[in-house]
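Okay, so here's just one chain, in structure tokens, the form predicted alone.
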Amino acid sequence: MRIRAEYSIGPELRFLSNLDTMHMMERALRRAKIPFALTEGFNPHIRLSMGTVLPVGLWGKKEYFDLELAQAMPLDELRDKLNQVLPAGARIEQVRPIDDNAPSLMKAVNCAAYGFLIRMPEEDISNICQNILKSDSLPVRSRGKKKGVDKDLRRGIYKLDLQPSDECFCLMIWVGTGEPLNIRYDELLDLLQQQGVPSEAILDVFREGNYIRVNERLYSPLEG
């Protein structure tokens, strides 16, 4: 049986690496006595596949992993058992069965939403959002494998939304990930600073979620 879980990583765990997060989940699976399947060979591993990497320093609301079970069990029970042993700040939100032939998360997920908590006048942030959406080109220096090369972010920015949040505003930006254009959160930070947002005005950054984008519509990986 193959399942897909949606989990959250709170601000207190923002400095976990992807490998740390995977080890955390593996320990929780063992402590909760979940009947997970193992790989074959001399050094068997849990058949656990983490989704897209959550950058170190960010916390995430909708992260995902796939797990193969050696035997079926009630998924609400699986969720509750894991939540009893996971550390504070990590929580399994939903679990769904998926087809054995379903594409992996790394292949399926092609969109992410990042939230930027900004303390600036609403009119100034709104003008910046309009400038971004009206621009034909938004070049920034790549932070990925091709460092130092200009990357045009415009064709990979799908949507912006500005929401009030306590004494600041939360700017949500939906962007492409993977192929054909992978946009990183730190490239978005560079873009915002280019557009006039001072670095000290950005109070926090998080990943709101990962999505599967098909014909401009967004789907949860749990629907895959």
Given for the second form:
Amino acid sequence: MRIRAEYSIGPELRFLSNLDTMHMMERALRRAKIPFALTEGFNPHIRLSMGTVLPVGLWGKKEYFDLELAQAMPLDELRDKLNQVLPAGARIEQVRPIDDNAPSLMKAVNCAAYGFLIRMPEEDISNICQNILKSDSLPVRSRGKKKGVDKDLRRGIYKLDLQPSDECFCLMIWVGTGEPLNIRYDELLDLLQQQGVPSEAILDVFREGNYIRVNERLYSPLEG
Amino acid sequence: MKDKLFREILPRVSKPIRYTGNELNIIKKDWDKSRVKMVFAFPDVYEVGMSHIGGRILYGLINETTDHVLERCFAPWPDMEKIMREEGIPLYSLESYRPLTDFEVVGFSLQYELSATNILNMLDLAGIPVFSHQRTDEHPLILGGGPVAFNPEPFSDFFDLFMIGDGEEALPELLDEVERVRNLPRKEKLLRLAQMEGIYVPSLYKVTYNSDGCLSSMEPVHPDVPGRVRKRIVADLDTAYYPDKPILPYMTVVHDRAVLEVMRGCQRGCRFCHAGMVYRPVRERSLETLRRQARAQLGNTGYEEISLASLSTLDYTGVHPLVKGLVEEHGAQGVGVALPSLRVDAFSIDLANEVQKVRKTTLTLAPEAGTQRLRDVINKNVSEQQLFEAVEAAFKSGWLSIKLYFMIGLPTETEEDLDGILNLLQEVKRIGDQYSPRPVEVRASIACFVPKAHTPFQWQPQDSIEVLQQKINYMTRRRRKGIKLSFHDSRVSYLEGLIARGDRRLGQVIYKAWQNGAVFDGWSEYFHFEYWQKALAEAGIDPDFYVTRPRSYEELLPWDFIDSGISKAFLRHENEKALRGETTLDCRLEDCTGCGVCPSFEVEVDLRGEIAGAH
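Would you mind giving the form predicted together with its partner chain, to go alongside the form predicted alone above?
Below is the entire complex, every chain and molecule, led by the chain shown above.
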């Protein structure tokens, strides 16, 4: 039985690397005695595959992993058992069964939403948002594999949303991940600075979620 | 403090998870309700310190079984150190994020000679004066313990006190006493602590030297201070505390697995081995205890691997049933059993297969020397035939990679012994290739021999850097295809040797090396020999006096006042037998060898495995 779990990584665990998070989950699965499936061979490991990498330093509200079970079990029970043993800050939110042939998270997820907590006058930040949406091209120095090359972020930015939040504003940006255009959160930080957001005005950054975008519509990985 | 760390500091450093604490199974005690507050300071980075079993034991021991508190602190990596200094952040503990100056005792674990400069750096980062004589009643007591503390003298300028030997009984007693003497002035406090068994207070001893530079005398300055400091021993390891709920680090640490300490001590009697001498006698844990501990640790951590640790795990009398049982009980969940460096002779096909059933680890063997003659000199009782049989068995059962440990620079070594290592490696590869479908990987890690205090070779000269380099060049020129040789840095070994057999005059050298910029000397990317050369010149100290000079039996050695239980006569006898190429057998297999530890400490070799029979 193959399942997909949605989990959150709180601010206190924001410095975990992807490998650290994977180990945390594997060890929680063992402590909770979940009937996971193991790979064959001399070096068996849990059939667990983590979704797109949550960058070190960011916390995340809706992250995902896939897991194969050797024996079926009620999924609410699986969630509760894991939540009993996970460290504070990590929490399984939902678990759903998925088709054995469903594409992997790494293949399916092609959109992410990043949240930026910004302390600026409303007028300034809302102008910046409009400016971003109005622009035909938004070149930023690439932080990914092709370092030192300019990358046009514009066509990878799908949507912006600005909401007041405790004397600040929460700016959400939906961007493309993976293929064809991968936009990193640190490139968005560079963009915001370029547009006139001082770095000390950005109080927090998190990933709100990961999505599967089909024909301009966003689906949760739990739906697909 | 925590808020500033998470917001402003940690996003700017490499591997920030080293500095956040809050791991699973962390123990945060109520500060105000706790009696003595101590911090366990490990003078290396988090991932090294968290791999250390002694620290895991003491952490659980103090926090779970006493009303004292023991928090943790590690050496920050240089990038973090730089930011901490810029931002004025003092070194803090990972449990309460309090600066080290809030604690009554700061205990450093001395695992490695070259962590000396990190200790000074950590004290300085904590705002604590590095020299003990500069500290006042306001400062914590700086305590040192661990294997390197068996020759504490090079560190004596920086420490208020040392604890020698096993800590399970000694540390709780020490903290109780610290509480009792809490309100005394610092000097009187130390005088009281110096009267406890296993405690050494360097400021209470006066040292004089002969005109040739050798030690002339070392005397206590007060009648209540003992002339000799006896190490502490836990007589019954089976009932001794061992943590069922070790902290589970978030980051991958060096030894990232559950660990069972199957026994403490080893009496194979390898003549170069410091741990083998100072941790006598052998004390084992029972199978029942170990099985229970394995269950508890795996249940509380979720680790996928469990390691059987000790100085010579294959000598544990219950190793076969233990390994079999662990694989039977936990193998189905994909939990593997890891055996650290295996003794060549005790290795059996049966055990190899038990381990391999679940998880294949690289096979590691330590013949230490390349010829039978030299293996007899160092008392490594392994024959070539035993080695080849072990290797054959391993490759037959499917291993594709083998790592062998050797030393160069051993007493009486000649070119023939170096050739011996190369020949042996070639034969291992030949055997492997015979059984394996593809060429096997043979790697050799070659260390430079460093004579250690309290061993039969404590009188022996160490090879100079030049001689070691010649030997390394010789072997490099003659190495064969398909065999990887890696050598330890002979300059690092030289400094290890300096401190391993040094005296208190070296305090100035360590201090000056640190002032010159030395930190993380055990990490090749930060090792700067020139900082030490400069420090030695500035202090006017000839390092060859400590490193390459042969000692006479009559000489008063700087560590003679530490009573490890092993008699000096035994060490001398062993050194003489070594030079004659005579071996000494393990006292569990033959008669008592007369090392002296059992009668002098009224303890016994304690064997607990199923095949131990009458014991």
